[in-house]
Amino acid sequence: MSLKRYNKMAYDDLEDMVFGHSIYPVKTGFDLEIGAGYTSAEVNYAPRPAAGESKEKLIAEYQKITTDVLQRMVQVGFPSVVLETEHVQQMTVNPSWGAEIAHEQKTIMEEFYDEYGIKCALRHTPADIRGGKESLDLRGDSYGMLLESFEEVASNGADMLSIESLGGKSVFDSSILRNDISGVLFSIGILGTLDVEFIWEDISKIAKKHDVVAAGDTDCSQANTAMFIAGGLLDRKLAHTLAVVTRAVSAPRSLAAYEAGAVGPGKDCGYENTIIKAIAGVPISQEGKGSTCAHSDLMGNLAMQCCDLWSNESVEYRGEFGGTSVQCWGETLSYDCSMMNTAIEAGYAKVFRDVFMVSDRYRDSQAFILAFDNAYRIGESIVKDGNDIYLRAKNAAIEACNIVDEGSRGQLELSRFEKASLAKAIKSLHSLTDEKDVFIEENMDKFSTMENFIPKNYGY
């Protein structure tokens, strides 16, 4: 398969970007359309630890989860929903487990669709089992097992395929702890991109073979790691400016999945998805305030601005006062979607989008760069050199810093610590070469002594 590089924006006018609409909608599952004029909740969940003791217990757990979500949707009168099953390790290393769970889930979903007409679809996200972060073996035996897992779930009920891939993770972890901008750019923009291209060519082939959707990837293992370390407004473990750079560079990295055949919806924890939607026109899932069951962030409303699916990230299956956890969070997400869909029908979608965006726009630099107008600017910087995976990543980082710098002269408040970090990041980025091969060679040399950096993982 040849890669499809993006050299222009899918949206000619950034004002056309809005929730519930994408240029290339996806139809999947039971009569569900994503990005075709309405939003749907995407409920994400995790089984209780004890359920992982056996295949039988896991199957029973996912049967309960699936039934609970669909019962609540029908009970309260919501017309559509997506279920995302992020694999626990056992489901991927034992591909038949994932297959049987997908089959059981899809059987239940079909029953609810037939009886109540609820539009629904099932996303499966196998775990990236290609080694721990201490020793990533991205193209070894575990990769074959991972592909087998994709084959099994695709042929047994999953409508959409996703993954949170780990390419570049070992170099990133070292770089982020040392505030090494060059290393961050290398780990995500080069190594991450090469791994995403590699794995998504295979995932896309599997999806095509089984007539299911190759959905999308996310830079959870790197950009979200930086976001979590950076923390909130009281934290100083990591400059938010460095988290901004990391997020910007994650966009061309996650974009590589679409260049290798993915069509969306992008996965929920990819906060970079607004940039990707601007470039590729694909539908996206997003998480924000509904993900507080899993983590905090600084853009809980802003993340809704251009979403097509609205997710809760993940919640452990358990009892709450209002029902089970998946019922409570699924209902909360669906009420948000009902509000967005009403705004679309009433002709106020862009007003609501702007309210979502402005409510968090100046909360933090990480939110500021992902406001849809700024996300569009970062997208433009990427497609300017769309054929060069290094320059487009470097461009994205520089543009993100420029956006924060401009914002700091207006309503975006930066502490002295953040201003100093921003100045350092800008200086570091502008000191880098414009030559991809030179940059790669320099970083290959720099990380050659790192025990858990394996160049063959990336084709070197």
Contents of the next structure:
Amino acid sequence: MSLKRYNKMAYDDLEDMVFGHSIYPVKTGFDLEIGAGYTSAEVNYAPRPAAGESKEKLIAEYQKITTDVLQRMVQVGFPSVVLETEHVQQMTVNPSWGAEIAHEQKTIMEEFYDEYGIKCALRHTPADIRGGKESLDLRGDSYGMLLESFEEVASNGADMLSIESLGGKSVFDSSILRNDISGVLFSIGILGTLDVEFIWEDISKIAKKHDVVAAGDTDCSQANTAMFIAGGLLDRKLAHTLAVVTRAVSAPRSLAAYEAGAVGPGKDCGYENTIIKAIAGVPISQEGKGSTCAHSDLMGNLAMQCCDLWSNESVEYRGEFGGTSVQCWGETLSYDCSMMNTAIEAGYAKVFRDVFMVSDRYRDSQAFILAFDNAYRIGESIVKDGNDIYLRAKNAAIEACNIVDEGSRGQLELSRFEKASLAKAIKSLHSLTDEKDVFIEENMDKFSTMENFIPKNYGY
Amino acid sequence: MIDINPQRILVRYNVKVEKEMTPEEVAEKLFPVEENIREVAKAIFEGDEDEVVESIQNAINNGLDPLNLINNALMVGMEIVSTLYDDGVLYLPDVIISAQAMMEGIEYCKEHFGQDHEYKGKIVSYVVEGDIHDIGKKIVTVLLRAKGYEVVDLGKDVCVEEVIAAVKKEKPIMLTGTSLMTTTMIGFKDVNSRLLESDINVPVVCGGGAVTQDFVSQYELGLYCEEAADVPKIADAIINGLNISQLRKEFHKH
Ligand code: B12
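Same protein, different condition: the form predicted alone was shown, now please give the form predicted in complex with its partner chain.
In what comes next, the whole complex appears, and the chain from above leads the way.
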């Protein structure tokens, strides 16, 4: 295994982190550069349910989606756009379907590029089909099929490859509903990281072989699950402070994709991406106020602070009064990008970044830790022990708690409940061992009785 | 980097409306008075499995009947936890941890004293075929168990055949189905028609992100509900004899 661990920050000065710029921009698709001085919209969509009935219907649906988006971009005068196709199950389990769809989409994009010169690129995100009915089977037959799907889309038109991988999910699901911090750390920091490393070595090879971009992963299945269970300010399903810990731990986990060869842009729903950008200097996609069609979050503006692509997460293809849904959302995102790009041209990028960030900084502790200055601090705690996947995850969790604790003595208002649950989290984090092997052994033991936990999935 | 005072930009409503009393203080007033029973109920509230077993053993040593303990200590402790969750004093993990402790307690009574108790009713839960989003279903299942129902959990990505077979075998008072994707929720339709074909009129309560009241209302047996916390209330209503149209009147909010 040749993993390139991060032991120092890509950015020496956190003030240099800003939207539209990354240290290592990525060239891809038709003339597109990501993180090279401008932002672009990344439009993400889902087919209507009835379109999934046959391959022909599905292909036709994606042709319409692709044409609609590009047409609108040209009609309103936007210079660039990225399309992301998140596979529905059928497209991944039948790798040739994904291939044909990628091909059809790319053909349409090429026509638009040839005619108008619009810069564009296509991301494909195969579904992580390794989540079996009873338990995860991360390295078995379905893994072979998943890789075949990557091969097929990469050789048929996809410019960027991504996935929302599932490693650690079964342990996480049971831990998060029981306030089990050590279980959360184990499922994401250890199991998640091991799986991300494992699959991204393979995905990076496939990308290299077909000269496309190994873009990156997201901890959607765990950190976003926690964020959604935590919900809004008045929901009482999960302490937001626990969602904070979960998010912090997700950063070293998703970082592992870059350690195994990915180069960005990180995937939109990885809210941990600002931390990763600080460490690795890769461009990132983000979503926030433009993804209210998919879910609500507590950092709609803040998420723009350092984005290179600006996404809507996913919208079902259908008609709206203003056109089809992909046109409406693509236009909204692109106007946001236009504003950011104007700020860059005019030399106000940092002012805009700060306004985006500060407008949500104190909305919730989850937003607070992701404000770029705090995200940077979490990044530093990760690279401090960059070679030890356990310590760096634990560091990130502790640092995030410290940030919230310090913040609560300033402008970040916490309820008494949040303060109490933060104190509990800090206490349990400090009670943990410093030894990776001891921690892993303890947890392997603890979860060995859980029926759907299979150590073999992680090479044990 | 600029910074501001956020007071005129956002309102932390959770801080604003937080109740004065802590959950512990509220619970203290609700625990049963009899010393032995109180200890068991308290252990349930705290979600401490070892405490639960210990306090049950103590109570038995002091002459209390295990069945009495299940119904008047374990269940009562759990009722307090559920009530505080419904009232917005506790959080969901508190309920889950306590429910786990309660089930442990019931198990202990069963194993050691051969005593079982009667559940309020049996319910089958599942996630529709093609869908693996199952945390919501897990939550629904725990909340039902916490309220004294026996739940047969079929898991995720469950095919129609399996659902129908389970209903025939278990004869539940209701079925709960979860679907988070618009692409999979059509699975409720098949369950509905297959049940009707077999003359089974069990309510199918449907929830999860993708599902809407309009969609569920199309099916004769369908009942829509948004909040997991309402599912035990529906079960109670079924036990109290409400039929599907009465249930819709009561629980359809849109
Ligand atoms: C976490 C998540 C995942 C995790 C799931 C982990 C798990 N164990 O469940 C993972 C990563 C595995 C995942 C995978 C996929 N996902 Co997903 N996922 C989500 C996400 C972000 C949050 C869901 C969640 O956990 N919410 C928190 C729980 C607590 O809420 P809940 O389940 O809704 O349950 C609550 C209520 O609904 C209710 N409830 C639940 N069940 C019941 C039942 C009854 C009877 C009642 C009354 C109430 C009730 O009570 C619960 C508590 O309040 C949603 C986003 C969203 N907006 O929902 C997308 C989302 C559901 N996923 C989506 C998609 C597309 C996928 C994938 C296909 C992506 C891919 N390309 O791989 C795969 C699907 C694989 C499959 N075959 O199922 C789409 C679905 C779009 C659509 N077509 O409808 C969504 C909406 C995201 C989006 N906007 O695009 N996902």
